[in-house]
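In the form predicted alone, a lone chain appears below as structure tokens.
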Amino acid sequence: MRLARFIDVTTATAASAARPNFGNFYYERSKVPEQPLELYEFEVCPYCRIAREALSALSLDPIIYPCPRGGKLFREKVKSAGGRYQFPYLVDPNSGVSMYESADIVAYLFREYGEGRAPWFLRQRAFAVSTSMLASGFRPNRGRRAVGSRQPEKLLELYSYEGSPFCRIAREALCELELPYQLRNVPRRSPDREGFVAISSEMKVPYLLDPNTGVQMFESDDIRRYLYETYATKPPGK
């Protein structure tokens, strides 16, 4: 188990190093949406990572609808709404806008909720895609395929920021289990960190809140184990 954990953290850290500090720091936002944005995505997808980095940089709190391969819960909604299976897919209920394409999503988010222009690491398309693909290559099978699960009645919440390797491990489990959740981004310098610390008592991520069970917990390995034990219909190894 120690070796497995070591490999897990090492590869997650390598994935973060491929996009160093991208999505880790807060960039000034102009407003907070009244209704949460919705992002249909899956964790290992390099284009989805770019969209998540933009949301993290702006410290926005979207509802994530995981769409791993083999998933049967949310992929069809994207096909029905947009006409094809393509990810990421952003829905903004505040403006009625919905769109594919990570570059378009990034530009929209910074135009609508930021100060107009995205930072260079999101704006330079070829660089963003190639380094995001490299990051995916370090963990090619995590957050990719669906695992049978039962759905919670209430949305889970995950406090996170995109560049953290430990947050990645927690998000992968949520994705594999197709568990929708509110992603609460608290990148460095975010004005939302103070409110998070008031809830958690310390600035440490990932932090999971499950209103269905009352569980609140840190530690990526514990979060992954809890999610599988609580929501997987067939626990690993059985």
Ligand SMILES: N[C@@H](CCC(=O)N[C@@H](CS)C(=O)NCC(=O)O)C(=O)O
The other form holds:
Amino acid sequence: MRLARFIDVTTATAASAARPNFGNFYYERSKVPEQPLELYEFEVCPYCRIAREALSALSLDPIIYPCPRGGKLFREKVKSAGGRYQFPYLVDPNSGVSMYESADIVAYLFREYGEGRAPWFLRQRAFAVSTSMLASGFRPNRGRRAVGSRQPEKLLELYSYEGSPFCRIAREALCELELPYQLRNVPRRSPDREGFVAISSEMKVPYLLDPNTGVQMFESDDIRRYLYETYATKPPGK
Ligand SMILES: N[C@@H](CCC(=O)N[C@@H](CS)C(=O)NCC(=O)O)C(=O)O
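Take the protein just shown as the form predicted alone and give its structure as the form predicted in complex with the named molecule.
Complete assembly follows, chain above in first position.
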């Protein structure tokens, strides 16, 4: 294994271990949103992780609009819609509700789409924030800053669940490149896994589909390389 890959996997695994299996198991949904939710976030932001864990636990499929620092594309939308640059920011076109604050987002998602109460690892605020900060600390420079990119015409699609270290590596690249994507959460015991395997033929994540090029692929390292080679307008900063 290359050293860079070894460091990648080790630090991403440490980040996952800081929030062990949180968001990796399915919690009963009460309904599925008719129109996809929208989440404005960036990967390294610990509060964004809390919101993503809730979406993952409920096996909900938001469109992710990456808002890394220095990003020119979606940060402005948040500022004009909500009044300030603060992430995460959730938009629910079904109810017309939009909100800042990860704690409010978690409560909203479980109230609206779950069985009411969020699980303890999302409700215990001091615990959630401190361990999520610890997770981010293992990969402080990934999924943080925007790099130059060109935008695809059609939305990319990523099958993932929050606590997988390999999915994190794929999400970081999408974030750095400011590529919006349809996230498909397939946590363990999710009713959506069967449909996923019908498409991919294997229960393995991350899995990327790019309708712009027809590419469908597994393997976080390959996904990151593919995304940079296809969409970056500058070489990746190592
Ligand atoms: N209490 C908020 C805190 C959110 C927050 O501080 N987010 C930071 C990123 S971790 C932010 O938006 N900073 C402004 C920026 O990145 O421009 C929550 O839980 O959602």
